[in-house]
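Below sits a lone chain in structure tokens, taken as the form predicted on its own.
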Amino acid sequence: MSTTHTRDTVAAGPPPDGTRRPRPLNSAFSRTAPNRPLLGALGIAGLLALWELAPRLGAVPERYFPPVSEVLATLAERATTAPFWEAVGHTLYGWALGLGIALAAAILLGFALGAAPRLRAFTTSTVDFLRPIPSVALIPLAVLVYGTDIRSTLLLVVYACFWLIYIQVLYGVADVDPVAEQTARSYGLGRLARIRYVVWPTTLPYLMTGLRLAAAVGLILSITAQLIIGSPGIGDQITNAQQGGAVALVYAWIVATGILGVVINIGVRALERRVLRWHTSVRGEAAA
């Protein structure tokens, strides 16, 4: 028996003085703490209760901040109409199409430039110049080129989402183990085979992180474009309700936006767990 195996065996057994070994704090906490869905539900309930009481107790003017019961009633009424779902559909269409275009472009360019160190170094200054430019700064350009067409929304969504995913892909490609790369070469794997079996599995966790961040940012930019440019969608409906003095309806659309964001986040996280079910982080989360 090796010295290492002996040391591990002794560490796993009881202490020599007969006392009980204390349990790890993280395992004890996972058995006694409430689960995350319950904590999330309690947080939402507390927020709704505060929202209901604040205007009724006079803490804020009810004229400009109606109780949540009135807002939810307005939302439920609107949710039974066709224009409501048309606006949601326009928003989701712009978000999904823009995110899809950004994802495809980021993967192609990220793998192409990440595999060529000289080319990546050549484009670094350009990326550093373009990436900090906020997407909302492109709104005047989008309006001049496309007007209120959905292409204006796509321009903003694609620009914002592309950089979030592209940078993550570059990090993933750069994180490939050189030993694994050389081993694949020694076994005669071609370039495409090395990308499939070595580079892609290494990059995928980074890619999913970028996709999760871009999904939220893309929704924000989609609604922002509709608010300012006036293209069809939830943002345009919020502007119309505000101009018409329908305060409760404005908040109802805002709540609908939050619900939509939660649904998108849950969907992207479910996709991440499915795609990365082989990864240690996902397996550890499932075991906990």
Contents of the next structure:
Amino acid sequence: MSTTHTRDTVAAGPPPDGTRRPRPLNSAFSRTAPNRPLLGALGIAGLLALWELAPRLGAVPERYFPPVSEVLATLAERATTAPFWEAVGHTLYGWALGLGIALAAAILLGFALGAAPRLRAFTTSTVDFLRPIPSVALIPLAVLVYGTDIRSTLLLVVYACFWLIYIQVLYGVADVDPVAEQTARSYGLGRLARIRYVVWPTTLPYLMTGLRLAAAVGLILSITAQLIIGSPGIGDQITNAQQGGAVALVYAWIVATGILGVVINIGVRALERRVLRWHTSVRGEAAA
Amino acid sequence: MNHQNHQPNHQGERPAMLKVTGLQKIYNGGATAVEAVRDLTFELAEGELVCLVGPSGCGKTTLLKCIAGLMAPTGGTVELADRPVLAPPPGMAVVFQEYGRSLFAWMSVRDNVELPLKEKKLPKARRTELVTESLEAVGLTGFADSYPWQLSGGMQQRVAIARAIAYEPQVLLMDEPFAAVDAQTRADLEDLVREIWQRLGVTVLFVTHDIDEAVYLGERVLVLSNSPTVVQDDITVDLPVERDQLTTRQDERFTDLRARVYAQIQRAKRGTDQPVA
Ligand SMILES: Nc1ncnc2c1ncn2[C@@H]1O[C@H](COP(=O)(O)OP(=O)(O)O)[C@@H](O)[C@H]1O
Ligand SMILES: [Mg+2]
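Next up, the form predicted together with the partner chain in place of the form predicted on its own?
All chains and molecules follow, beginning with the one already shown.
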């Protein structure tokens, strides 16, 4: 499966830079604003046309590669049924719960260890060892311990998401500006007040980057777990459709997965823009 | 406080507010130890405005951080109103050189100024009052809801000053606060500092590397030597209390004092280790 690959590319993404260099979050909008959506729409239209024509003209075997109209019709039809939304619900539940647990744990541990440099140094090599282990390698273990229970899915999602967020939190906690820190101390802010008013806001841009990466990876793993372990959800539905020879349905589910991913990404980015109104990456829009 | 209290300092007339005795600071950066400050002893009387000049890198920021309780000195003591400073003391506010990094980008101007007051547990009504007054004092009344990064450098520095005066400190430390603003803004901010000092009766230690600024602002100028740093000279500025950017700077006395400070700095740069007797 391509999970390992996805992990690698995602994990290799550049860490955000607190204040010095704006991240490319909104630069794409500013310069080519009028053309972007249009070009995007044209690109999608082109892809759809190709997908429709290639099977119809016999360029690819229609048996394995049904035209897009058929796939979308199947999807539209399924989307009116309860089992469809149940499966989506299962997948999203595993995703959200796993992401939530990973987020909470990463924030707690990241802040605790960020405040204790010795402990952090002590755990660094362990983290460097555990972090590259692909979550999917834990599938046999998960099945052994939890069977097809949702906890199997959670284990995989939490494991993958945790490291992505945790590393970012560690970067963020370490990035506190000494001048800001000294200002806070000279005005009598205690430890907790400094965490709340200085360390937390400094970490937030990093945390949001971690969350964005983890949200995407979490969805992949939620579906992967269902696909391989067979616990209920979209992944399980894809396996069923494939085994029943319903090729169009397999594609319909894949398209649904893609849409889900896009929606989640839009959601996280909206959250990011809201939470980081003051940050260099978002500021341009906020000030305008 | 009225102007009579700000006649040039005569030793013993006013009680000491800040006392620095034999202060030494050695940075231990691994193998190499840097002695930033060797042996500094001086006093600030209550309500005095003293400027500290010295060549860049001579340890002015180091000294200020030791006074502010942000850094433990290697030797010597700092006393604020007869009590030793071991941690940031309640009655002290610092305006840092790097104002851009000292203001919290994630908070509005109002919240930046109000945060220390919240930590002081002042009631909401009093906080609002102090924030409004201090922003008015620095001429930023309409900018309470702006974010620091929406303001120019000079305005940001004024926010930092507003935050310091809203805190109602006994002692105000300023570390080259105007080094990075343009000449016109700088002149305005200098007058602002003198005005605030006269109005609030606060004790001010103003660090600068600019000789003119030191003489224009101070009641006294302390000249620091090159690193390892000692007090090279202590000059009383006997200029009238009311100062004016144009006339004061053309005053003959001003020119004399400036020449004296300049000569001392030159001596300091040549690395004469002996403080002036
Ligand atoms: N954290 C530090 N570690 C080691 N050396 C330092 C540190 N901070 C300052 N110094 C050194 O101490 C000396 C005085 O620095 P500083 O107090 O910043 O001078 P100034 O504010 O007068 O320009 C300089 O030589 C500087 O390199
Ligand atoms: Mg300095």
